[in-house]
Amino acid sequence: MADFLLEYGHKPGWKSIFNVLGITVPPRLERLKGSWKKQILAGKKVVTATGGINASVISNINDELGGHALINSLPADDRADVLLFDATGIETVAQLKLLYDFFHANAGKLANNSRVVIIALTPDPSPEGRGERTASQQAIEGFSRSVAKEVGRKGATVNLVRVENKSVTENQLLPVLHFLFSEASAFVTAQVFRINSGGNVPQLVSLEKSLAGKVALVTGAARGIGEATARKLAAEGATVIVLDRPEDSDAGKKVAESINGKFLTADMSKEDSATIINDYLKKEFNGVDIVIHNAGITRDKTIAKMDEKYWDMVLNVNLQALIRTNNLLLKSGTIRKNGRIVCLSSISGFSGNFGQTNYSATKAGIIGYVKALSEELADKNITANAVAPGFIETKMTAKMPLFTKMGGRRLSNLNQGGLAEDVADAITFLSSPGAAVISGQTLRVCGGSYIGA
């Protein structure tokens, strides 16, 4: 079922209906059509403050990517289309008030549709980084998420980048901005990239065309979030296998011709089917570069109806069979060196879900997971990282029932559900050489909700 409110309160007839109900009718969000383009900011007016960042790093990102630059805030009459906040010289409690002055000035005059980014100090927990300075950075994140809350009515997103030190290179953080201030974040907000310093990034990378030459893998990938990441990644210039079980067959094969890759047939819940993968990949393109593990299902009940298999099934296929394949990949050095990993998790890894424990357990494990792969390959430079999609407009939710749809919707901070491209877009960011400054990390595509999905 439709969103009713998105799809009608755009209308001339029905919005002035609503408005008289009192009801906020969500706003259109112009989400990325067709591949990266590198400057994105062209014709629009970001409105920058610099702090202990080298000014020159935010001035040539800006120039890179297109943007018309103002210092600290614009007329009363203007709209921005970007806040830039450099807050990596905030030490103390007073100078908090650095944030309440810039975002007080500019907050009102954000256009729609408009992009709000935050770059801050990793907080140091050791007695050397002074209690003040790690307590006014870590209040960073609480001002951050609260103001994309506030914003969010326009389809306005809010996100804070933390870096290691204030010496973070042009190189570093360009592709992270990159995705932050274009229409393929559409559905991210009121979330926090870490930007680790040892991620090797040699040279300025634009994310335009970045995966030339890639090969991919998506399982899962003959429909929903795995059709719509399979193209977003062959837009991009990957050859990407689709994958998916032999009663998916017809469909995973249409997509595959579709983008001019290959497909794969495996089950997943079979222990061969990593044999069956690594060894495809081998003979077929000596290696991968990039593994999508997006296949998973649901068996939901209550703990206490769940059968036995059903607990079994989920984990074996959600969470076993994903490191099965990973650790068969990684010991034969199928992976490229450079090599990108990306597992699905969920919104419930992290809030939990009614008649979902095993699920959630599966979620949550990935989270983990890929933490912990990550510190295992930083010296191959393979990244590993997460994306727990939220309310996402799928087959699966439209099965919900009418209201917890609706709050599933509503419970936004962009009052609406995400779309499978928005989970693709941002698989296809962590996909790429920019996002070598990204591992171990879980990215939340929900529009700044927890609600369980």
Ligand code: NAD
The other form holds:
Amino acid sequence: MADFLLEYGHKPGWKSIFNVLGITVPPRLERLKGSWKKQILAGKKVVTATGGINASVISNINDELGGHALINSLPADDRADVLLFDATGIETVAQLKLLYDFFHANAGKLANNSRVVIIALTPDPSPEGRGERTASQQAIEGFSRSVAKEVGRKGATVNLVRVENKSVTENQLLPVLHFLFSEASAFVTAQVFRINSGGNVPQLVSLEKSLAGKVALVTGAARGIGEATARKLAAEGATVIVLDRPEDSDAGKKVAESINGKFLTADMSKEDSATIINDYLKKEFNGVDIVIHNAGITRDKTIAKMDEKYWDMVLNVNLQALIRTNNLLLKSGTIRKNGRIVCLSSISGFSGNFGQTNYSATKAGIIGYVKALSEELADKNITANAVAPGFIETKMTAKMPLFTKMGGRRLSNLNQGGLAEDVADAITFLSSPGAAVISGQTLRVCGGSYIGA
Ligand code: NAD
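If the structure you just shared is the form predicted alone, then what does the corresponding form predicted together with this ligand look like?
What follows is the whole complex; the chain from before opens it.
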């Protein structure tokens, strides 16, 4: 069922009725159409505050993306499209006042669908890093998540980028900022991106068409998030293998044909699926660059009433199958150097969900799994990450009870649910060469909410 408030709230007659009733109409989010664009900030006003990172890095990135840079604040009555605050120089509680000064002056001037990014240091766990400096850097996380709640009703997003040290390079920062400033991150807010200093980005990489020549496998791609992901990966140039169960072959084949991809039938619940995938990828493509583990199921019941078979089924498809498949693909050298693995976790993996002990266990398991796997694969420059969707409007969430659904939508900072395309955009970013600096992380695509499927 469509979101009534979003559908009618922007129609003239209805808008005034909602206003009188005191109902906040969710903003219309501007989303990425087609493939990535290069100069995403062309014609946009970018207000920056420099800090510990060399100011030329920030200004070069702004130039590369085509933004019109303004330092520290805007003229009165003007609107900012991007606020970029470098907080890496903050070492004391007193210096946190810099955040107050900048955001007090500029947060009220944000345009609709604007973007806020704060860059901070990864809090240093070494003895000399403990204490006030660590506290001050950690404080920035609470600050940014709160600003995200305050400006979300404008469709504005706020994210924090953590770097290991102030000498982070332009090559490492640019792709992440490109994603966060773009329409591709419309439903990503209140998140923390950690840039690994070991992440090797030898040149300035644009996200646009950056998957040309890559081979990608997406499991469960006949519909929903998997289908949207297959389409986005293909739009950036990848050859995509759409995998789904035999009973979903017709839908899967249609998706594959429409993106000039291939269709592969495998039931991930069966032990032989890993061999089927591995043999196919070896034979047809001599390997694979991007593997998206998207196939997933729910079988909800409270733990006291849950059939053993429901437990087994969900644990098998959502967690065991992807570990089994990765083990074989990695052991056989099928995933190429500089490869990308992205697994679908869920908000319920962080917060748990009533009636979803089985599902939440698998989705939490994935968060730990990608963390461990990323360390194992670092020397091959293969990254392993997860994406945790919040409330996303798909067949899976359409089945939810009405009030849970309303909660899922309204409790997000952006006052609405996300779309399959929002998750697909995040997956596509994590699959790109520019995302070499991000590994072992679980990115929530949830509009800043902890409610979802
Ligand atoms: P969906 O039910 O619309 O699509 C799932 C796809 O996986 C289908 O095409 C289905 O045929 C396929 N699939 C299921 N079992 C399979 C098997 N054994 N072998 C091969 N393919 C199989 O689901 P969705 O909403 O698009 O979700 C996709 C992923 O995102 C899932 O892992 C889900 O847990 C996760 N997720 C979704 C949401 C949401 O709000 N929709 C939220 C959090 C996480």
